[in-house]
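Take a look at this single chain, the form predicted on its own, given in structure tokens.
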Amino acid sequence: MNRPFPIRDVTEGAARILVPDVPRHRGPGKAGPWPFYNPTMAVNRDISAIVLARWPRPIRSALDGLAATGAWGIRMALEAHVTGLTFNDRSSMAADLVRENLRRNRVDAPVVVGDLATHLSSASYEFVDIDPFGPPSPFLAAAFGSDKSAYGLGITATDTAVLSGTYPDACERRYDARPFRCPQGPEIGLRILLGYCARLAVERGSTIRPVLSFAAEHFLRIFLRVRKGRKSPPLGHVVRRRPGEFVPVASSAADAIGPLWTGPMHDPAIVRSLVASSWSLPSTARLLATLQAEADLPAYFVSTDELAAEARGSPPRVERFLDGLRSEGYRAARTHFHPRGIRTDAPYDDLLRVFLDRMPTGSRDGSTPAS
């Protein structure tokens, strides 16, 4: 193969692949003329392989929709034992590299060169993965156009700053929703993405059921089961009333956030069944354990930083705070969204009371916390 760029050999999960040998830095990376490969996205592919290995039904046809080097599709085959794979990329340069990586890993699959949305207009799969460089929104309408009665979708969004509230105007243009910049911004962003998908599904006579939703590094990731049938999805608008407390409001309300998905972001039974594999990174196993602990707790989390600002004092250690909530009979766990965030079913007033009780002695300034 005559390659117009230098390459190097990397091992990721069970796959051994050739990737462009170009400088990489942490973060979302920068696009170039070569097939894109970002090693920091390995945690995405780790979790994805774990999820597909426990998918509710065998996957007999799947599309790696924006394949680049083919790393994810090859891991689908080797680790999740997905059959009937097809790879797609609009770059003939990428397609050539995918074919070579398929040969190296002894995976037999066709590679289609062309636009993803165009390809999806003429082909349907039991699972479609959309992991673009940038927003997934240009491809989502086509992804929900499947003629199958039931199928799955894996969707990655790397426009996290847009969905999480840093660029609200861009979020309104791409997802027709208003975000909110705050510690809970990534969760709100996931709910906006889920809500956007739910609205697209409804337009095509389908409904969605989230399997797993999470944020890591610089991306958001959702897995959906889609079924034909008309059912009103749990969509709405909220406003922030107090730290970690978001209440429903009408869409016309001032500062309304949304529309967004107000239902569960996971299928707790499936999430609890997930098991890290021998190929998973240690960071992936830690992320999975945190996701499992919070999977069936209520929407939205609160950070001890926010509560400390509310109480005008120093926060207790997160584990001490969690122990206090649990000793009162509430469920509580760390959230993967924030290093000092917790998710709990405790009402806000009890949450703040326990927090105040667990604050370090002498850390308060003597003033009354805001209500």
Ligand SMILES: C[S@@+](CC[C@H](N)C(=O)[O-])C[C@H]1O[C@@H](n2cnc3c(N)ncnc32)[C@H](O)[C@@H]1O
Second form
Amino acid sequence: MNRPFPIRDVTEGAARILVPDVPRHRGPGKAGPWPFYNPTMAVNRDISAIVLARWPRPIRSALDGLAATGAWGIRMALEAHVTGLTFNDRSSMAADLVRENLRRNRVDAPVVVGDLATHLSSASYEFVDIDPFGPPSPFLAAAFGSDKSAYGLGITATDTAVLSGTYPDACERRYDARPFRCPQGPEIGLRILLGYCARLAVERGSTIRPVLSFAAEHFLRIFLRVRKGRKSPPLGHVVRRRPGEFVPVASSAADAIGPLWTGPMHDPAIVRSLVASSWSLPSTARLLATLQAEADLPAYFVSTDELAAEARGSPPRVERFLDGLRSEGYRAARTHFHPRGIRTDAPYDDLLRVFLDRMPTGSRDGSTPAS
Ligand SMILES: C[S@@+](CC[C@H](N)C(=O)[O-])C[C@H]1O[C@@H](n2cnc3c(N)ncnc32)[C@H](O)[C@@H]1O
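Previous: the form predicted on its own; requested now: the form predicted together with the ligand:
The next block holds the full complex; its first chain is the one shown before.
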């Protein structure tokens, strides 16, 4: 086949795919002239295959909505045994490459060339994956317009800096929500994205139930179950009171962050059932284990950096802090959001006391942080 770009063969998961052989930088991808493939997103596709393999009901029709090389959908067919796949991309060059990759992997599926939102206005699937350059917002109204009574969505956002608080005005324009720049910014960003989806669903007579939500590399990712039915979603605003402590406030309050999804970000039973496969990267297996440990702990983590800055001293090792909390009967685990972040059900004052207690001897300047 004559192609206007050089090609290379890549093995990712169970798939062997051809991708354009062009230089790539780390971080979020930008639209370019050739079909897009980002190796750093393998962790995203790994987790998708793991989650779809344990989806609560068999998926009989699925759309790889922004397919590029077809890597996502081909892996879902081979690793999660998803059937009834369709691939869509508005680039005919991408569609040609998807067809070739389907043949190479012996996956039989139609490839549609066109705009995703337009396609979703006339076709419905039991699962739709949306993995855009930047924000998913242009596709979400169409994604929640499905006429199915129940379906699933996988949504990636690579406008992480917008959702996590670096560009608050852009976040208000895109998601109609106020973010907050702080170590918990990515968790707040996920709650903004979930809240935005919940509001779109309600407008269309549906409700959402998050299955798994996480941040990795340069992206945020959510998996949702959507059902027809009217039920008020758990939405609200918060303000930051102390490091890692966010308290509910009215939307009119000064510095209110939100609206945020205030309910669980995961379905703990499904998350507990997930197992890394022999195709998963070691980093994916580690991410999954951390997600499983924190999935049913309360909202908002705290980092030892923040607590140490408040106490004007050196932080204890994270494991020592966790042991201290557990020895008092509290649940506590690392969070995947931050290398020195922990999530616990300990009340804030107890958390602080255990932290101060476990700080290295002589590392404090003698002052006591406000409690
Ligand atoms: C980030 S890439 C998708 C990567 C792919 N999901 C993967 O796992 O490798 C985004 C793709 O969306 C396509 N695209 C952008 N806007 C679109 C639209 N409005 N409708 C359909 N496809 C679109 C681009 O051509 C590009 O191939």
